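Here you get one chain, nothing else, as C-alpha cells; it is the form predicted on its own.
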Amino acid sequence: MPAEAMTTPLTNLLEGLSVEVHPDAPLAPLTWFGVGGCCDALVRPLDLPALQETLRRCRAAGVSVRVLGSGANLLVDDAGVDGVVLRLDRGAFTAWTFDADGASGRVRAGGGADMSKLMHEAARLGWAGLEAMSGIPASVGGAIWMNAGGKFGAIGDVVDSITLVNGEGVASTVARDAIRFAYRHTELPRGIVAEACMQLRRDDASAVRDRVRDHMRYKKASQPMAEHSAGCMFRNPTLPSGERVSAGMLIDRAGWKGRREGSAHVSPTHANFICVDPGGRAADVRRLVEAIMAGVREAHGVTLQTEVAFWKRGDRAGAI
C-alpha cells in the first residue's frame, strides 16, 4: 500500500497509546549510512505496555513492524520501507540500573539503551565485561540480536537474561541457558529485546578504562570510523575446512579495495567497509555489494553473506 494511503490509518490505529507517531518519517538521518527513504510511520513507545499494545494492534491490522536501533548494520532502500518502524529511544527503554548493593555486577538495561554510554559508565564504576563493545555503534537490543562484537569478545559473553516481546505483544523472560549465541547471530524467537540483564565482573576502574582506550585506538587505526558506513558489510566466511577467514582480506585480494560504484566505495582502510558520500544513494551500495560478492566468488570460490540488513518496500525482511 502506498505511503500516503497508510499515513492516516496508522496514526489512527495507535490513537490513545503512550507513543510518539511520526508519519512519513525520513530514516536516513537515523542510520549510519545516512541514505535511504522514509517509513510510513516512525513510532516511539514510551513504556512497555505501549510497546505491547502497538504490536497487538499492528498484528491485528496486518501492518508490518520493524525495529530500528542505533542505525548501524542497516541499509534502507531509496524508496523507503512500508509499515511501522519502532524506535525504543524514549523513557525506560534507554535507561540502565546496577543492582542496588553495588556488589553483584548485574546491570539491567533497556533495549534502546546506548551501548557505548553503558560501557563507559560500567568502566567508570569498575565493572568489566563490556569493553569488547568499544567502537561498536549499537543499542543494547540491537547488539544482542546480532551478538555484536569483534576481536576482543562479544555481547553474548555477558548476557544473563532478556525480556523479549513477540509480534503479538506478549512479553517473556528468556534465561541465558535458553539463548544460543553464535558468530554475529543470536538464536531467539522473533521479537523485540525490551530489556536485558547482564553480568559483569569487578575490576580496577583504571584498568577497564585503559582496555576501552586500547580497543578504541585499534578500531580507529584499522577502520574508517569517521565515514558514512554501517560497519562490516560481510560476515567472515567459514571455509569447507572449518577455518574462518577475513571477508576483508578476500575482498582486498580480489582487487576491490578502494573501488567505487556511484556514491559508494570500498574503504581503502578496511575492505569490509563500504562508505557512502554525503547525499549518496542506497542503490549504489546495493550494486557495489552485488559486484563485490560476484568478484569474491570468481576469485576465491567463496560466497559472502551480508552482515548488514536491507530494508525495502514490499519485502518482509527485518519485520517481526
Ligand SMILES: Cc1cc2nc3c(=O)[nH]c(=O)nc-3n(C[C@H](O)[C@H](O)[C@H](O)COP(=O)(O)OP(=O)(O)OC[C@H]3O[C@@H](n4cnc5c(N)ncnc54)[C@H](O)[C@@H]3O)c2cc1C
Second form
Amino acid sequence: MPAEAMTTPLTNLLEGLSVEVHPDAPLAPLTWFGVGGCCDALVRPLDLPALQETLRRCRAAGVSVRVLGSGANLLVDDAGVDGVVLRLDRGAFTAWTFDADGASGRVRAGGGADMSKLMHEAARLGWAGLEAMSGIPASVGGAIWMNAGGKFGAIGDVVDSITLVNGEGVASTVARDAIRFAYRHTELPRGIVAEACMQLRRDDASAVRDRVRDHMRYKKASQPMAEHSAGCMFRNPTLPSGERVSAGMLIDRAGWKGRREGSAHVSPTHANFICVDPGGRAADVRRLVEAIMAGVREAHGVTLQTEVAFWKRGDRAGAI
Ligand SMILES: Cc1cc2nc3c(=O)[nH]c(=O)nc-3n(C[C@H](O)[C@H](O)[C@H](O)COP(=O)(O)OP(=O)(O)OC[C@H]3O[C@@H](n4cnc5c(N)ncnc54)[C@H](O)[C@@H]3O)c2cc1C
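Structure of the form predicted in complex with this ligand (previous: the form predicted on its own):
Let's see the whole complex now, leading with the same chain.
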C-alpha cells in the first residue's frame, strides 16, 4: 500500500494513546549507515501500556511492526519499509536505575536506553561487567537482541532477566535461565525487549574506566569507527571442522578489501565492515554484499551469512 494511503489510517489507529506518531518518517538519520527510505509511521510510545496497546491495535489491523534501537546493525532499503517502526526513545524506556541499596550491583534499564551511557555511568560508580560494550553503539534492547559483544565478552554475560512484549502486546518476564545467548544471537520468542535487569559486580572505578578506555583504543585501531557502517556485515562462519573463522579474513584473502560498488566500499581497515558515503544508497550496499558473498564462495567455498538486519517493503524480515 502506498505510504500516502497508510499514514492517515495509522494515525487514526493509534488515536488516544500516549504515543508520538510521525507519518512518513525518514529512517536514514536514525541508522548508522545513514541510508534508506521512510517508514509509513515512526511511533514513539511514552510508556509500557502505550507500547502494549500499540502492538495490540497494529496486530488487530494487520499492520506490520518493527522495533528500531540505535540503528547500528540495520540496513533500510532505499524504498523504505511498510507499517510501523517503534522506537523506545522516550520516558522510562531510556532510563536506568541501580538498586536502591546501592550494594547489589543490579541495574534495571529501559530497552531504549543508550548502552554506552549506561556503561560509562556503571564505570563511574565502580560497577564492572559492561566494559565489553565499549565502542559498540547500541540500545539496551538492540544489544540484548543481538547478544552484542566481541573479544572482551558479550551483553549476555550480565543479563539477569528481561521484560519482553510480544506481538499481541502481552508483557512477560523472561529469566536468564530461559534465555540462550549465542554468538551474536539471542534465542527469544519474537518480541520487544522493553526492559532488562543486569547484574554487575563491584570493582575499583578507575580499573573499570581503564578497561573501557583500553577496549575503545583496540576498537579504534582495528575498525573504521568514524565511518557510516553497521559494524561487521557478516557473521564469522563455522567451517565443517567446527572451527569458527573470521569473515573479515576470508573477505580480505579473497581480494575484496577496499573494493567499491557505487557509494559503498569494503573498509581498508577491516574487511568485514562495509562503509557508505554520506548520501549513499542501500542498493549499493546490497550489491556489494552479494558480490562479496560470491567472491568468498568462489575463493574459499564458504557461504557467508549477513549479521546486519535488512528491512524492506513487503518483506516480513524483522517484523514482530
Ligand atoms: C561502528 C560500529 C561498531 C560495531 N561493533 C560491534 C561489535 O564490536 N560487536 C557487536 O556485537 N556489534 C557491533 N556493532 C553492531 C551493533 O552495534 C550491535 O549489533 C548492536 O547490538 C545494535 O543495537 P541497536 O540498538 O543499534 O539495534 P538496531 O540496529 O536498531 O536493531 C538491530 C536488531 O535488533 C532489533 N532490536 C532493536 N531494539 C530492540 C528491542 N528493544 N527489542 C527487540 N529487538 C530489538 C531490531 O529490530 C533489529 O532486528 C557495531 C556497529 C557499528 C556501527
